[in-house]
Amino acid sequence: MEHKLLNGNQAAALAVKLARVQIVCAYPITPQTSLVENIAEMWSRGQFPGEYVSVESEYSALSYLIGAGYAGARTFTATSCQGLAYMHELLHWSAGARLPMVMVNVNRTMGAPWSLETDQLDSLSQRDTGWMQFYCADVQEIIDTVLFAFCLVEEAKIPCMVSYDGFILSHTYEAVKLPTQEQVDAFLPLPPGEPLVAPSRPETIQPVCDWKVMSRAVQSRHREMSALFPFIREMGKRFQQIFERPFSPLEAVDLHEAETVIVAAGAVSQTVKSVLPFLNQNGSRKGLLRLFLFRPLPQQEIAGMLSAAGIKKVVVIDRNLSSGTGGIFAQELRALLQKSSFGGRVYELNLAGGVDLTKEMLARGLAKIENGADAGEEEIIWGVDL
């Protein structure tokens, strides 16, 4: 296995090649664009052997890509922030299709005013689509993630999104362990190649239909969904046993000990893992629990684990605002916790528009939080602020 140092976007690059992609289309917009711009350079050397094809715009892509998919190839997309915006009619038809896609949002704020800073709500946007959602902390995770992703589509016939920080992960060079195309292999089958309409077969696809047939289909879509958990973990067995290193849809840290656990997403749970020692000077007890795996999410286990005796707080880590309610992942773990027996409080440390946390700002979060001072009536603690 061969150690590289690549940033981000190389990284989702080389996974893509890895995976023998048949079809790739997309447009690019910062902090995505050289992740596409590698592709390719790839394909324009020979060393990419599938079709990239450049479109005027993020809603062109996905449509092409639909039409790919209907043919049977693997296809792959990626954007960020209103690029994914201008695609979201689009998320639901091809949710709807079952449709086997792999895309790579690359977070950024949402405008305006007009910010290149690093922020969720782009894909969380889009949490309703019903495409299945990871959040990468690493460079490394990046191209295990996508390669993953890949897999379970063709298996779950639901498409999925592959997010991870703009510019933190991006453009941030880390040494990873690149995987062999046997390993590749070893762990996604070739393309199926078997497409869902023909000549042979004529069909009406997606018709308009009653109540009745789209309620079903709804209901089908979530419970299939909802049901995947057990299938991930097994999957993430296997990834673990030909690539020798472990894929979990949740990473827990000092939980056991755990007063207080801060739940994060994406690269600040790096951060947060990184100063746990610092935090926990002078017998403090805190913990982390990091949400990877998002749509579907694992309740029933995040609800298991944060409902342990010793617990008494979750500091949720937000870089995101739903406007008038809060951070979207305070807003989930608050609404799954009420069906536990959590009997503590849920705060929240929220950093929307691109606030960077540091040691020191987590540090005085925290403390405020020890120290009784809330945020007022929403337990939201801003970081700008801090």
Given for the second form:
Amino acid sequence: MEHKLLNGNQAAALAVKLARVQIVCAYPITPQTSLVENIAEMWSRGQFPGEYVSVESEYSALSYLIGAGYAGARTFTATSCQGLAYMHELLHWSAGARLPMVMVNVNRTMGAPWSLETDQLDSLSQRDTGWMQFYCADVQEIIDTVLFAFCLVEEAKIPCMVSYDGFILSHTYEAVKLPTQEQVDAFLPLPPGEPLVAPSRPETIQPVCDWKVMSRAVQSRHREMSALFPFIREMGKRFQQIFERPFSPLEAVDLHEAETVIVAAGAVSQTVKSVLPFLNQNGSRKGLLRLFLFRPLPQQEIAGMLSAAGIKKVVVIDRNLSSGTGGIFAQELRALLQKSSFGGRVYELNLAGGVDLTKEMLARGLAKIENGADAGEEEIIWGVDL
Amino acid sequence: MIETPVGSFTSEELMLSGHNACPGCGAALVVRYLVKEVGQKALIVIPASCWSIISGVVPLRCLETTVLHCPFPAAAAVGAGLKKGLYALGDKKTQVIVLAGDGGTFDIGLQGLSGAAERNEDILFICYDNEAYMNTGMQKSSATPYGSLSTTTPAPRIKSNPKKDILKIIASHRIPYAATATIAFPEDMGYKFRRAMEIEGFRFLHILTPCPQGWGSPVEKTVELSRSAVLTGIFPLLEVENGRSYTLNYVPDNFIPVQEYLKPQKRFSFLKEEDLQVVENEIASTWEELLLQAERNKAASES
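The form predicted alone done, now the form predicted together with its partner chain:
Let us now look at the entire complex, which starts with that chain.
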């Protein structure tokens, strides 16, 4: 295993190469652009094993993968914000068609107005399309998750989106362990490459159907996605054996004896993790629960962890906002905690629009909660006001 | 006289009876001939269109080959990805045909179609053009001709813009082969299917398919209307190679009067005398351009 200094987009591009992806089809968009450029560069120099196709829109990029998926190819695309929104109907279609494909989405604010800051509303707006979703916290995890995602989609026949923070991860260099091709081949053998369709086997794919066929199809998608956790655990062990790093859908830090648990997803969780000692220096007991795999959501595991006796407060940090309700992760946490014995309260710290959270801001936000002061009528602590 | 080589069709039917097309459907005839010609050599990609329904509702199907349905604007890219995927996995033989209506070609599918044409993707894109959104009850498309009624251009504010010149638009991408055809000339159409299947790269066929339901024409007049569309000069039969080289397959000495095409169709019932002049002028200038183009090509090939 080689140590390299890579930014998130370079890391993703190398993971795609190591995964021996057969068809990459994409359209450039800030801040994803350098990912596509990296793949194009490797492809142009004959260093990329698959085909790379540059199309005229994100809409065609995902359509292309749908076609290539029926041919039995391992496929990849990448996008961000408006591009992901432009793909929307095809996200539904590809999930409904049960095609294994992996997409990187580099989280960026949705216009208007134009902004380049990081925000998770782009991918969270696609929450209900039937795609699996991961939110990476550092550059190493981008490599690991892209590789893991291929393993997952080919087992589940459900597509998977790997999201990470625009610029904060896409353009920031970190020292990472780059797996060898032998390691990746051992973890992720190529699929048999059998086309799903052939003219000599007459059939109609995705024809008009009645409600019974449709209802069973959506039900089985839900059930099969929800039942993936044993497979994820098993492959997590295999990942650990081969790459000598853990791979787990949730990360818990200092949860034992915690009174307040901060829940976060993406790069901001690393900020929280690194300032926990600072936050706990006066004897307060705060822990972190990092959401990594968001669809399927490990509901039971989260509920179990947060139902521990001492936990009084859950503070959810959302880099997204559903206007008229609040942060989406906070809503999801409230919904799942309804089914648990958690008796405390869920608070929201909202960074929507690209607020960069510093340790002082976090401390001020948590102090507001500690002091018992309500966040105001809306019950949201706004990062922009801290 | 149609000046294309004449072939014949197999008597074997790969399109079965009991399909969901309306009586007198021109689009059904196109596919019947198409599958006779291509047999089981191709996968057929169909975006939302009449053929989404004609091909059959679960558990029925009417084609003895494989059909993949896809979202409305996606067909060209889905077809291109399918072909590229097959190729990447070592199948260089199986062809991919996209079968789209005029909505999926002229309107919502145009961007993806243009992209696939510009990349010279190795697929055959066939537009069966019934000149409106017929599957959903005749809403206007940009293939709807000047002067036509539709449910979204109801009388008296009938369609006041001309039909988009899709062949010119797509041929202008310098694709190897683009051609028009219509069902009244099946030998010509069959020849163009065969030709298109032999060429590598992006190929485009624009096929006019009368629709009795939408056009308000008697069901038994479908083939006659298809024929008079050609004989009036409204729908020229031609081939364009590499975007520049034009071959006119049918050049009459005299066109028959446009009324022979327009009159049997209720969709044109609000056309006034002066509107007829607009239609005639449009035909005249289209042909003037076409003849000039063909002559230039002829001169160039002779020199």
